Amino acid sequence: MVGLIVLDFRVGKKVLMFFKSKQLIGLDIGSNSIKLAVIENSGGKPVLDGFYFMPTPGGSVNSGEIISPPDVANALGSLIQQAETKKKGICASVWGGSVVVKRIQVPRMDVKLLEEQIKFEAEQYIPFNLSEVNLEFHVLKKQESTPDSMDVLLIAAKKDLIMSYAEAVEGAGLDLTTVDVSGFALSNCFEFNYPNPGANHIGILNIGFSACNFVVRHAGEVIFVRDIPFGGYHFTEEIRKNMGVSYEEAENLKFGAAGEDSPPEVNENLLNAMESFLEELNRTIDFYMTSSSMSTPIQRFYLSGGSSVLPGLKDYLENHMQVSMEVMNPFINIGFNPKNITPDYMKQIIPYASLAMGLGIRKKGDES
């Protein structure tokens, strides 16, 4: 029996408060690891006490979606296992096909009429029947046009994606208490460790194993969400499938690039698999400056994700599009349990931990 949920897409809201009873744990479920997130509240500030990951059960997760909540209950309970805690809310987050996040402009009216009016107006922009979605909205108040209109973001989820989350994590004797969109969680990260980011239009890619989310942060608002196809995975085949050699090989091969012994033909393979990554993320951006007359250039891009550590990568990126790229450090206002957690692992997981310290950095119920 699938318990309450709480769908709470946290747009560009700040999370501040910290209370230990009411502390989620952050669950990051990617197409090729697990991740989870355990902060405790100490003096009022968050401390990462265990940081747990392992491989995601082959098969059981495509493109954002569980397709076998029986075996990622079974990773996950082994994760919590690990972590040895009482705790068993969750927050999680999805992403993908069945996510959609997009900005509309409607009249300029009241927020209880826009309540009334919105599931009229999500008709035009949601590709699915409303009656198979959760479906949110979000007032851009520093985003306004015009006096007569509004920005809104629309944010809607298929409920079955969301049902599927909440069997495999009631599955492993859990509670799934609130589910977000990846990219906000992205954002909520960024904003707790970046408070005064220097730039006024930020963007965040998180690089993961079959995906990017793409985010754009304008004056502490999230102004535009978009999953890119296009991940670690396509890079391991490139080079597979060009050099001849098995998946195991290609990723020992991806990620040994920048060594002395690697084969040229492994620098070239990523240098096409990067060019290709470069015209998915291109197209994304002419579709976020088209998307709205109030679009502007992104100043800044913060990279985080397993696949965003790859050899050339960043450097490729800051060259060809002529933008600043900088790691994305999730830690820089949250301490450790030493007893847990040494130094050398905190910086271990930096380009790891993001979406799932968005996430646990939440608490049931916050407000901003």
Ligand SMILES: Nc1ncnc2c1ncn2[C@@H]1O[C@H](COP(=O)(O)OP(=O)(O)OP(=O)(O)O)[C@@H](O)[C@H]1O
Second form
Amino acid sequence: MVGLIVLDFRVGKKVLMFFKSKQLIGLDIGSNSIKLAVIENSGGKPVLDGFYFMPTPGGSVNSGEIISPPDVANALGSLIQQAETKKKGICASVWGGSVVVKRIQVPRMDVKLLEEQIKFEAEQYIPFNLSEVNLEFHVLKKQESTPDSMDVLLIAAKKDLIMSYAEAVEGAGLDLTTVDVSGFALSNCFEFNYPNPGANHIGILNIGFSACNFVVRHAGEVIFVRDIPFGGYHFTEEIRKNMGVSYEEAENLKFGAAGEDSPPEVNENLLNAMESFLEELNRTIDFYMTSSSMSTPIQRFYLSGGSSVLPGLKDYLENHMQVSMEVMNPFINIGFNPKNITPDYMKQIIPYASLAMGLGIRKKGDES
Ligand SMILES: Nc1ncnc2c1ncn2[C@@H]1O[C@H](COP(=O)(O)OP(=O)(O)OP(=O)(O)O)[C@@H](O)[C@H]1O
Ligand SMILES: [Mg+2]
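If the one shown is the form predicted alone, what is the structure of the form predicted together with this ligand?
Now the complete complex, all chains and molecules, led by this one.
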């Protein structure tokens, strides 16, 4: 077991200044791969010093849950060796069934008073025993609130989940300094790179292996976070089961789907899976629209995650949803260390890097 954990559960606080000593390493523990973003300060400007990733040890992580912390610790140990950094502070993020983000309305009150009251409010909305969770809240500034009430985003993450992250990180000889929620870290990455997006109502879809993290930003703040249980695994699985091939073969067929000699069945299966994904996505968007009583639709989507570059997916979503889609570039506002990184490498990792980058721009004890 891990020792005493002093955890800083700080959800989505922004970083505007870069101090070398306090800069944390961004760690994204995915079901398919583990990613590490090391950002340094160079004359007050952020520079990507290194980006490292490796396949997640089989079965050790699933849908945001760490099943085997020792296996993740081993993998992380070898990644940090590659990184050759003296830093030990890690910023990681959680998502999945043990994390709840809920928008609630509370009577208008002073934030200091809300800090005391939030537990009582949370009791009604969080489906876990409050002694088992870390709790955070954000008062939403620009939403429709009345003189008597205000909108608050309630965020809870089970302590067990955070402990399993701490065990994995500490097992690799590192310190888990800050824990965020993945949706907020994605939003941080977006804000850092698109400070003037030209749209007020924006969706972010991080389509990974096991699921898709869906985030909505409105007037510059996160107002909705939800996971859609559909990712790269489900696309590959559709090919595997209908074409009678192994998972590895199906994965290769999926990667080659845009190629001229790709069998037509591959694209037919991918299209079927896209249809299922779209159904799930539309259901979640409907829920978001009703629960937030938002009258105007999301104006633009930014995509990230390995599956965001699945051949045909962006066009399919754009055509069926009649809304523009763009792959989020997490490197617009950051330089790179040419000793460790080439522009070509940076281009290749664009779809995989947004979450780790959103975490790696955090520093110890930062505030919004
Ligand atoms: N070029 C590509 N074409 C199609 N699919 C791809 C491509 N590159 C990666 N993928 C898919 O992306 C998925 C991995 O993405 P990612 O690294 O974002 O997942 P993860 O973060 O490890 O998983 P999760 O967030 O679900 O725990 C795999 O399912 C893989 O097949
Ligand atoms: Mg992921």
